[in-house]
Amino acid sequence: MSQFIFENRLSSLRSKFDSLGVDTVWIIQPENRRYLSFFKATDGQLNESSGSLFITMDQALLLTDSRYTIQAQEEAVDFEVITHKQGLSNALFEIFDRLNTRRLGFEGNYLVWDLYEKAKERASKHSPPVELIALSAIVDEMREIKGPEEVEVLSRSAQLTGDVIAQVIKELRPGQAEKDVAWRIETLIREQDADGVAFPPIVASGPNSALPHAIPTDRLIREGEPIILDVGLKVDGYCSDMTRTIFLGNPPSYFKEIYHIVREAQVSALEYIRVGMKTAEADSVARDIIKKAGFGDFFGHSLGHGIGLAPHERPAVGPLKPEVLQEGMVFTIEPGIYIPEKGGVRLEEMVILEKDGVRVLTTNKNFFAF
């Protein structure tokens, strides 16, 4: 990413300070941290942060410990790196003094309770006291609209995922265990020019395919049953997400019907979605087709989700978190039908919303079943 992109992102965040009523923003969520600073470290557990950003109108600090100091200095060139030696919470007095902080905005949707309580105690004992203000996904909202460089990386990520799925389908045979196929997917991802998996691959066959987020098991794949392959990888930190449902041999007519319904729902959404449409309306385009076919009770999740530095991010393309779809958003379109104890079908594409509609970033080289 070009350095000016990070400068622009900081400027955009700072332009919101007055409306948020803060003089300092504290960023700890790993994807948001990377979005603003290019600091790539990840956090292995919720109660340990590999780094925090403290941003004011004229200063930008990255607070970390000695494990990450060199990496932070190399990557976050717009930030002054400070190494704390006795834990993040114990360094807050120094940070408040240095930044002249009075009203600290923090990520209310991410900060764990224990760290919040420690920060609140430090803030209340500081002279003068510092007010803590929970911010609601302020950087997450900025991440919704992807710039050209982000779209280029997301496209590469999606194309590599298509290559992996195509190879897996080519190799797939009856008698293979779901776990073995999942391991093959991870191996192929590592052999690509990718950072690694975006999420553990889903390989779900037969009745297991009725579980939208099934975990691969020792179950052996059989002819004629649905096999869901849900795969994502990362390129330069940006994720992909793509699903195909395939059959080895000739499936029962029941599953052929379900497959056609899901594909019709997906194609209708791909053709219909436009800039300015509400997420609930986009969802209903596909959902109504599935309902009219008599399978409405078997499509329980939303039509799709945003994707970028995280495999699931804003916008949620469904009715529960309504918002207006905007040009530059990248999200999935993934209707599905899941019949308990029998199996399911899901088809998923990654798209970018452009002026005239959606453009599919994933590839059809790994065929549709019918």
Contents of the next structure:
2 protein chains.
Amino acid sequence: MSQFIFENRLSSLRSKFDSLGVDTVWIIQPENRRYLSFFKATDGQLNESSGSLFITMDQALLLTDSRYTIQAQEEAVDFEVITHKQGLSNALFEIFDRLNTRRLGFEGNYLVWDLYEKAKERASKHSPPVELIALSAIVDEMREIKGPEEVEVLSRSAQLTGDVIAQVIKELRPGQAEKDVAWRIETLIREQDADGVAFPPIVASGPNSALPHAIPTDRLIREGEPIILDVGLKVDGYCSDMTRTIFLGNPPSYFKEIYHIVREAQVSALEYIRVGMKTAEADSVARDIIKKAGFGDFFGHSLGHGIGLAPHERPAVGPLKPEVLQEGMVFTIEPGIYIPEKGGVRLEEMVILEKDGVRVLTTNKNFFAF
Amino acid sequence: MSQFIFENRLSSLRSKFDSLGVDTVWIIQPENRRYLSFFKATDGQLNESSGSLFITMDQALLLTDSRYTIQAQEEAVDFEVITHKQGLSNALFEIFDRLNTRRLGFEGNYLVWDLYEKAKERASKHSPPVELIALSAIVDEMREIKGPEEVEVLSRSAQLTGDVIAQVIKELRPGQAEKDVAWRIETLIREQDADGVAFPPIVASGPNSALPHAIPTDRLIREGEPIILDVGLKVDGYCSDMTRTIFLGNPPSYFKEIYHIVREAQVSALEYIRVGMKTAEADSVARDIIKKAGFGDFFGHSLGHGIGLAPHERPAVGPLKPEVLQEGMVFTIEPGIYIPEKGGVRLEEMVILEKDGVRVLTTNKNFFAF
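Given the form predicted on its own above, what does the protein look like in the form predicted together with a further copy of the same chain?
Below, the chain from earlier opens the complete complex, with every other chain and molecule after it.
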């Protein structure tokens, strides 16, 4: 990513300060932090931040601790790096002084209650006092529309994933353990030009495939049963996500029918989705087909989700939280039918929404035509 | 873990209800959830919960979505599993009704501000209204003192890590890339009886070893420079964490001296720490040695951290947040000296605090005696 892009993102954020009623924005969410500063550190744990950004109209600070100082200086070249020694909340006073902060916007969808309370206490004791203003998903929204450089990286991420899945399918044999197949996927990802996995690969066979978020087990895969392979990797921080359901040998007609329905639901969504459509409508295209076939109760999750620096990000392409789909959004289309104790089928592609519809970024191959 | 243990943990939590002034406790932190219910799901992302526990004096509910229903039923046998379809916050009304909730304790150190606000709104609109009470680290505190079954698993986790590090050291040669060594570590972890990594392995050579949280790069390791190997894995959900600094060939006397100081600081802490000591005092034993040697400015992090279901958990063994060390606590002792642009040395063992001092759970081998 060129430096120019990061300057543009900061300008875009700053142009919103007036309408948000803030003079300083505090960013702590790791992907938002990377998006604005290029500081690549992730947070070790939910309650362990590797850094905060504080952005005003003319200043940009990155507050971190000594473990990350050098990395921050190397990566976040538009930011002045400050190292705190007494914990994040104890450094806030100095930050408010330096930045002349009066109205501090914070990420309401990310800041933990405790830290919010501590910040509020510091803010009220500061002279002059600082007001805290919840920003909700302001940077998350900026991240929804992908720029050309992001689309390029996401395409590469999606292509590599297709290659990995194609190779695994080629090697798949009855008697292999789910765990071993998952490890083979990790090894193949490692052999690509990728940062690593975006999430632990899912390999779920037979009854395990009825669990949308199955964890690979010692179970040996068999002929005729559904085997779900759900794989994501990262290239330059950008995630992919792709799923195939495979049968070795001849599946029972019951699963052939389910597969056919899921694929039909997916193809319909791929063909139907347009710029300006609401997410709930996009979801219902696929869901209605599954409902009509009598499997409505067995498709519990959303049709898809946005993807970028995070494996799951806005927009949520589902029945809740309606949002308008826009040009440049990248998301998954992944209908599924899950029959408890029997098994499930999920098919997932990653797409970008363009002027005249979606373009599939994953391979669009390796489907059965039952 | 036997079912008996989980019943005990629930009883122990319930015995605190009176003093906390709550009739229902809401648990959303993944490790706390697992600790109380044995539901093993992790959260995909910071803002994507795979489930909440709601515990009263006589009921125990696990609220999840359809992706996790089956897994929750299989694992959390003491809990009644409820599947929400309209999002977590929309299910709260029904939960309050069912449990007759008036005073709801929540995890202040974990709940995100947005979700807290939503819950507060639902709580105030409920009839009768529900009051929200911040619990801070109530279950985190229970997790600090490890039971015998936990110590057994943590010992195994630590031992396997020692085996992995010993094997990697044996294979280490000049010209290997940091990334390839890190992948070799992942492969060795995979070949053990382990769940997987507790965190991505750190392999940091030469100047990169000056970054405490370095990410493995394409850099080729060389003779005479410090090479930090920091490895953690999981066994039955329990984490390990161990670090060695290796030199191939003969290091310059500068790094020999630094190594000697770090090891002396570590050994002193291992010998000095006792039950009843404050964490800040434990930290200062090691820190004073490093300070006296003139490297005080180059040891920026804490001496260690608790470890268990999470790689980092209470107690924080550092200069801030003083806490009394107690029998049964498991934590790391990991002093380090990091010279920017030159390199660093860190040595880390995992210990359990027993009646008469600490016992090292990791191997206590593979140190240099310069």
